[in-house]
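As structure tokens, one chain now follows by itself in the form predicted on its own.
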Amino acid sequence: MKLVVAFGCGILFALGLGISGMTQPAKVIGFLDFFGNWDPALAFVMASAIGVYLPVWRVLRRRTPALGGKMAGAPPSPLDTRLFAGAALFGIGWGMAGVCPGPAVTILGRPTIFAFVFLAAMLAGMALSWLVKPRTIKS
């Protein structure tokens, strides 16, 4: 059952990305181009998503999930150099390519060379991040 629900959520998310234009790199780059030909459409998408998610999260975070387990919260992490460097790299990559990880997987539905190159670069970056991440020993 969990797999079916996860798959349904993934399909819903992919549809939302497609309908909103988040899978079109030119539209995303237009949104990020504040000093050029700025396209505010994605700001409305983000505001709508927050407007739906926030009140639902505030109610559901105190409840037990219907499929078991417990509601995930944000993991505690310090505001350190790694966090800011990662955020900066993410932002630079998003601004240059116009794609971030969610849409990168979604655009494989209409495969192009760009989609495969971006996905390969994203996976290489994830692997590199995993390789350089400091390890802690759990006892």
Contents of the next structure:
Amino acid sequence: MKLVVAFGCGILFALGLGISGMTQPAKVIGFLDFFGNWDPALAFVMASAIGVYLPVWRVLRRRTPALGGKMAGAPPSPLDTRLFAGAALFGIGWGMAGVCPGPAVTILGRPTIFAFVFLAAMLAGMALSWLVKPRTIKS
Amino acid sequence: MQWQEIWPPLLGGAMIGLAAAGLLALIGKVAGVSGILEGVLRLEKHELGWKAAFIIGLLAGGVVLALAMPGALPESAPRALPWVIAAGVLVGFGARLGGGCTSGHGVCGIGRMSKRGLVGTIVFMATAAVTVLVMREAGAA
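Could you drop in the structure for the form predicted together with its partner chain? We only have the form predicted on its own so far.
The next block holds the full complex; its first chain is the one shown before.
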């Protein structure tokens, strides 16, 4: 049952990415072009997602998940070098191709060389991160 | 801006928020895609099942999009392939070094009122905007 829930949430998440425009790299790059012909539409994606997520989290954070198990703990808090360096590098890559990790998987629904090459490079980049940090920082 | 340009991001964003909220409410997990993907890549023992199921769902959703609204998925690369490769490596490396991406820091971090998520989001938005500016000025299309 938990697997079905995770699968269903993955589908809903992907459809949300597609409807919002997050799976169109050209649109993402237009959104990030603050100093040029800025297309602000995608700002509504994160605002809307947080608008739904935050109240649910506020209500549920001290409860047990409906299907059992443990509720995720508080998010990690350190503002360390890894956070700044990692986020900075992630942003550079995001600006270069207009694709972040969720869309990187979803765009494979239309199998293009671009989609495969980006995903392969991204997985390689994840593996490379293991060289500079021993364990996953949960997020 | 026209309403026709605003409602798809609002609706899509709400669906993303609902999917992340569902994952939290039902099985107590956080929908940070880069962390989930890394867990699958590591073949983590205890967490592999739901993480793999979520990623397969992301892919299945992509197939649905390809059939129902193919314009939502890119037909070709926005930049030359060497840029795509460099971008992919930076996205994967940076997201895992910094412990989150657009969903982990952005939606689920800020959505759980995490200062770390907010700072991470501001930093990657800033470097992404500078990158887009530099690439446009340099004419690297």
